[in-house]
Each structure stands twice: as structure tokens, then as C-alpha cells.
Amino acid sequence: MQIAILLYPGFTATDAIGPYEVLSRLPGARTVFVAATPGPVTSDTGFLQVLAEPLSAAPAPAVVVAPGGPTARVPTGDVVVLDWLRAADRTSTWTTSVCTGALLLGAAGLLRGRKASTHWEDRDLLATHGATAVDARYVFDGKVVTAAGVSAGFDMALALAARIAGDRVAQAIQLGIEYDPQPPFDAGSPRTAPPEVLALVRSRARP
């Protein structure tokens, strides 16, 4: 089972890591990253590099996960990459992003009427592909399954490991990595965040 990992420059690491510290676990997991320009790819910090191979090394995958990055670097105006993500999306058993991972799959029509999450500041964006957003942490429509920001990544892909393998193996994986999530601060949502945090994360200019 081939998993695909789309990369390009300025993509959030953990968006892309996450899931392949989950999906990489799977019995039979074949994980490769691939990018429209094979070789070291910058995430969006301008230091972590991850090394990609060319989109032609995943024509088929089994899986397909996109990952965001600040708004404005994610190629919702790449041909090659749109291409290759629809190419892969008629034979994938599962198509998956997170956080603005979305509105790549959007661009490339594949949210046309569906439901789907992204990041909270993003999440009005979904509306312009077609799609309906949704407040949640992850969401299955079909076969496309789409995660909320960045560390949500984590839990769309432990959810999707069961899918595939049963819930005795993702959580197998769950306690291999140890994952157990008990933050400090009660701040990870618009929802729960004080209100003058909330204002601090809006007053950023958008990337």
C-alpha cells in the first residue's frame, strides 16, 4: 500500500510529519514524499527541509495526504500539481489533507459538494470550491477526509488507520508514538481561547 505525502515549498512540517509518523506504521505501508520539484523541499519556517521524490514516483497511491502551509504559499495555481492530485485521487482507496491541505483539494475539484475542515481562519475559503465547511477536528466524506490545523493531523490519520487496518492497530500505533495530548493551556480553539488571544492570533497579517 502506497501512501503519497505531497510536499512543496512552504508547507507546515507537522502537517505533512504528522500523518506520516501514524500512516508510515501501517502493515504494509509504503510511504514516499513527492513534490512537483523533486529533492530538499523548505517547510514554512526556512530551515526544515524534507526530501522529496518526483510526482511520477506515486502515479497510483493507495493514500494521498495534503498538507497545508500559510494560505497564500499552498499552489492552488500549480497545473502540475492540481493534475497530479486529481490523476491520483481516480485510483486512491483514500484522499486525504490538513489544515489548508484543503484548499488544494478544492482547487482541484475534489470538495465539489462535499464537507470538509481546514483551519479555523481558513475555513470561510472551503465555500469557493464547493464545499461545506465543517467544525471539526477531522471529517470523512467518501473516500476524502479532511483535518482541521496542523496537529489535527495526528488524529485524522489514527482515525484513518483504523479504517484501513482496525482499531486495535491504530491504537497500537496511538501508544507507540505515545500519543496522548494534555496540552497546558486550554487555548487550541477559537472556541476555548481567551478572547485576548483569540484577537492576537487575528491581528497577524495572513502569509
The other form holds:
2 protein chains.
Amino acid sequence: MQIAILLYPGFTATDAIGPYEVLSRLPGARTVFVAATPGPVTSDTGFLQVLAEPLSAAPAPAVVVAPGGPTARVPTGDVVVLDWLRAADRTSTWTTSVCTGALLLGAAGLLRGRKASTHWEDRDLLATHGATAVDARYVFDGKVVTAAGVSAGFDMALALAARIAGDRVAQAIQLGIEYDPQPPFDAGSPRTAPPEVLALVRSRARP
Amino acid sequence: MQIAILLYPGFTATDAIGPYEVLSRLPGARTVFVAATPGPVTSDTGFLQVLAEPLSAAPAPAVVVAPGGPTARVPTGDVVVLDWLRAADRTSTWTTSVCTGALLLGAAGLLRGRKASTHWEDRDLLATHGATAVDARYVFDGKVVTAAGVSAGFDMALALAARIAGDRVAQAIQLGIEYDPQPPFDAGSPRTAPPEVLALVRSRARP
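Swap state to the form predicted in complex with a further copy of the same chain from the form predicted alone:
Complete assembly follows, chain above in first position.
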């Protein structure tokens, strides 16, 4: 079972690494990081470089993961990447995204008529791709699975691991990575964050 | 403020990327991944390579992060890495670990007389380094901060971000990465995992 994780300059690291950490631990999984330009790919902060193989290393993956990042918001996208996403989706068992990776799936035409999630700040952009935005940590719609922002990839990937290999395997992966989250604040959602924190984050958002 | 994240062959990706995702978003932070052998460093699954700079790129970081991984359990460790950890700790503001990264801090002699956390499966090994094991998501003991397994680095780093830059900044980072965890199962701790899942993970553990 090949799991292909798309990289591109400006990707958000956890969007890619969260699903990787969970799905790569599935029995029989072979995970590959791919990019239109192989070699080191720099994340959104500029501080991290992950090595990628060419897109041709994953011609027909069983699972596709599209991470988000500030550059995923560019509506036209990279034609080579969108062509690869469309081709991979034709034979994939699961096509997935984290955060604004949903906008890449959308730009590739893969979200038309589907329910989908994305980062809370970008939910209104899903409609431009013919998708119905859902306020959920992750959404399964047929074989397309979309997660909310950044850290939601862990939750989505565990739910997907259960669909692929059963609850017990998913739970064993969760226990292995000690995913028993205890954030020191309850500020991870616009519903729970203090109003001044929400205003601060909104003021820094999209130009 | 330089944040140095140690890499070594066999590191667990999320142990490094969780703190990176949070701490790299602190105002004025410059994050650097360093390793005894610079260049691509392969993670524990064999599927991921992250580029590292030499240890000399971080001679006196403000924050040190030691991630865990199966290879961190080797008690003697890599002398060059342990020397770097000791030297970095001499001038650091915070010396931190995630998962079995605590065993690296321990091997460097940095946990003597301290309370510490680590992956739930390895808590008994802390005593060999003179530390007192604590069953906690993360433990602050002076300037040394140790987190539980893999995913606990997010919680630890948010708590540390609050100490460094205040609650509001930490909460804004949490909201930005939408860290509002909703795991599909309550199996992330040996206290909550179904007994057969606990047995399954234990049977795969250390030889």
C-alpha cells in the first residue's frame, strides 16, 4: 500500500507529518514524499527542509495526502501538481487533505459536489471549488477525506487508519504515539479561543 | 532567539516537528535543525528525510529540543551529540525533550536529581540517569522541560511558548495551528487504551 504525501514550497510541516506519523505505521504501508521539483522542499516558516522524490515515484498511490500551507491558497496552483492530483485520484482508494490542502484538491476539481473541511480561516474558499464547507475536525465524503487546520491531520489519519486496518490497529498506533492530547489552553478553535486571541490571529491573516 | 532541534538517524518525526511547529512561530525565533552528520537525516520509519545543519550551527541556542526515537534508547549514545547537548545546556534558557529524547538528556547527565517525563513505555529507564519519572504530559523542572511520547511535544511546546512569550502569544499559535484535538478513539494512554490494544503495543516493544 503506497501512501503518497505531496510536498511543495511553503507547505506547513505538521499538515504532512501528522498523517505520515500515523499512516506510515499501518501494516504494509510504504510512504513516499513527492514534489513537482524533487530534492529539498522548504516549509512555510523557511526553517525546515524535507527531501522529496519526483511525482513520478507515486504514479498510482493507494492513499494521497495533500497538506496545506499559505501557498496552497493561490487559486491557480501549479498545473503539474494539479494534474498529478487528478491522475492519482483516479486510482486511489483514499484522497485526503489537511488544512488548506483542501484548496489544492478543490483547484484540481476533486471537491465538486462534496462536503469538505479546511482551516477555519479559509472555509469560505471551499465554495469557489463547488464544495460545501463543514465545520468539522475531518469529513469523509466517499473516498475524499478532508481535515481542518494543521494539527487535525492526526485525528483524520487515525480515523482513516481505522477504515483501512480496523479500530484495534488505529488504537495501537494512537497508543504508540501517545496521542492523549492535553493542550495547556482551550484556544485551538475560534469557538473557544479568547476574543482578543481570535482578533489577533485574524489581523495577521490573508492580505 | 535561536531554537536548535537535534536530529539523528532514527528520530521520530513528530517528536521534532511538534515543537518546531509551535516554537518556530514565536516572535523573533530562528529555528535550526542540527545533527552530528549534517545533510539528510532519516527518521525511524525510513520513509522521511529532513535536512540538518552541523551541530556547530547552534553553539549556544536559547532553546534546545531533543526528540526521541527507537535509537535514543541506546544507553551510551553518540559522544559528539552528548557533548553538544551538555555544552548547549550550559548557556540555554530552556533544555527540552520529547518522548525518549529524555534518555538523551539523561545520558548527557542533564536529568540528575530532576523530575522528568518520557514515553510511557520507557519511564522506568529514567531512574538509570538519576531522574525521577513523573506520569505527566510534560514536566517543568527548572529550565529542563521533558514531554511524554511523540505527540506530547505539541502540549509541551505550547506551555513553553507561554513561559517565553506569554499566554496570549501561545494561544494565538494554538489557534493558528487549530490545535483543538478530537481523536476518534480514547486510546492514547495506557490508562485509557483497551487492554488488548495495550497488550498488542507491549508485545511489539523493546526486545
